[in-house]
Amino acid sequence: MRWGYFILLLSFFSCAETNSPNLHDSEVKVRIPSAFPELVYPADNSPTKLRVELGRRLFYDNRLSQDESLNCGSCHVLSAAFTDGRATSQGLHGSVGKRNAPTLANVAWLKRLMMEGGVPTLETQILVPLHDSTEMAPSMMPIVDRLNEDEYLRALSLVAYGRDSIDPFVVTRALACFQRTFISGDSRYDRSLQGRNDQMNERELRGRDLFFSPRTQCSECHSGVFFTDMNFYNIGLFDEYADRGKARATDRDEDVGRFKTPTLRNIQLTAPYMHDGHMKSLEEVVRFYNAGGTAHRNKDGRIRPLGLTDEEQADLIAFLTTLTDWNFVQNEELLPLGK
């Protein structure tokens, strides 16, 4: 491979270093996969050492939370691909959440963000979250003012973004540009495509001919290298939709039900599936597209009865199963500080 996932020359510092702390910030050279696009980073937020420390600290801070008992890592868990395992995240209080926590992984090219694409950037994400009180918090204002009760967190603040203390500017941007670190292409899949003929057994190349063949169309919304094309469809899951999906952001009746493509990069870690975790498994999942969906007048015309044996379907989640990127979910820069 000739490249890693990230080179961040990184120098942490112990919480216990808070009486005018030595930092000194220098510029990320985040490397990317050869085949993956340009990333292109806002103007006020290009990586440096310590805007991705910053990050990488609050992003496992309980005081994130309005009963400090949770952080974004409760919700998304780097060994599953920055999902959670549970059907819907749990919130505050033992609450139950509505959606599926989606994969964090290459959430960086990500044009909309949530499953309605109701978030524009990355930096405005976080406040979702942190503004709901089945989530973390109704408001992020008590959040700050406990924060800036670390002096050396507020010293990060200083240096990374110029700002003497902790504000929802600093949250939101530290947060995004730790996020943009998590980059996954190195996959067997991937390895394959770099001439490596080794990477995949007979099963696993049926498969992949079924996945990109006209027969499936799998690949015509789980498209490109992020495995989708980041548009919004009605699959037909349901007669009727509890949660309207795109709907909820347009309030057009032809949106009801229609989700944001979910990335396959490490779908073989990220059970239980769909928008609200119903399916526990890849064989359900597929059996589900072999069946065609209900008959949901938005449903998209694609979704149709495909007719694949039983070894056909083993065949593709087979497939599925090569797209696992292993030096990612076990990458420990990605980890809280310490671990």
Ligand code: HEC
The other form holds:
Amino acid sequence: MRWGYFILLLSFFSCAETNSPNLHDSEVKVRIPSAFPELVYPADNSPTKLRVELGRRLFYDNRLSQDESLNCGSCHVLSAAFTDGRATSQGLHGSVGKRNAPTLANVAWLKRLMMEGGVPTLETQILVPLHDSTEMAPSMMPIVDRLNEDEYLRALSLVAYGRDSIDPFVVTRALACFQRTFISGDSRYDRSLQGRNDQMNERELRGRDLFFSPRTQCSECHSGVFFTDMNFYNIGLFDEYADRGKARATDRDEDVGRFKTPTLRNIQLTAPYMHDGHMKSLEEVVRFYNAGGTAHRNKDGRIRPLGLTDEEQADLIAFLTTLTDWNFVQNEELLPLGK
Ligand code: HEC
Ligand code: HEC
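Starting from the form predicted on its own shown above, please give the structure in the form predicted together with ligand HEC.
Time for the whole complex; same chain goes first.
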């Protein structure tokens, strides 16, 4: 019923006079892997063709950064599952940020965004890179003014959101709408779960069993279809954390060094690893877990020496490579338009 009303509204706006009179919006059916939970959209931001198109244009638009040198896709590159291959991201004027750019695969389902979980929705998250001077720009208003000079974007904004000029509401909604189409659930591991026995070799199967075993406990934090419990842990990376993690948001000592469990989907493509990108390879990560980490007072009890042989460590890494979704990272609908 709400849809009926919505589509009526849309057709009203698409008849309104714009400089691009041929724009017509329609509902988008987003395909969700059968093992994933349902996607619940915010009431004011269900996906439509033009909302997604507007978001896609904005995501790759340099006018979103103060000196027009960066767009979201500068640090979130599709071929690297929306990461950037750097230890920490490079921001405006070549300044170096403090954190490793995370993948945006399946961000639609994250309950809390950013590594300390301080941001509740994709709509509000966008204000963070925009306002963080080491990322894009100190203020939204000059950006919005610049975007409004573009008549096609204004026309899109009118038909997609019923607003005749681009404003922060439209920018944040449209970017969120586009990012909710970043859905990755077609790895060899997923196909093996669907009953296809030809997807994983012996080594990968041994690695899978280790990953889900009480011996390693990997799957207790990297759990469920997204390989994250969306919780926060200190895994004993350092004796002293330069980045205090969740304590940045809460200012509590017990939160020092606690970061959100990252997804492991497409992990093979998202090196370097950890919040500050200091680990260059999966070999290094698995060696770290096997050694058991530092003795930090906040370290989770499950991070302890595991006693895995070299062979077993190689098995675990082999399993992690079955989580790569090659169709996702080659999906042209997620690239800039016209490329
Ligand atoms: C200069 C590099 C850079 C640019 C440009 C950038 N990001 Fe990011 N992004 C990052 C880094 C680094 C983080 C992790 C920050 C943190 O957790 O504190 C991040 C985090 C995120 C997250 C949270 C993901 C999660 O797992 O919690 C989302 C969503 C996101 N960015 C979307 C965007 C969008 C949309 C844009 C464009 C408006 C953008 N980013 C521009 C580097 C960048
Ligand atoms: C106590 C919860 C917990 C357990 C158990 C755990 N992890 Fe993690 N894992 C995390 C957290 C939290 C991070 C991010 C830490 C940071 O950046 O400070 C992480 C990071 C990673 C990363 C890097 C991800 C990235 O995008 O940078 C990989 C790979 C990984 N873990 C694999 C494993 C494997 C394999 C095991 C089992 C041997 C394991 N984890 C056990 C919580 C856990």
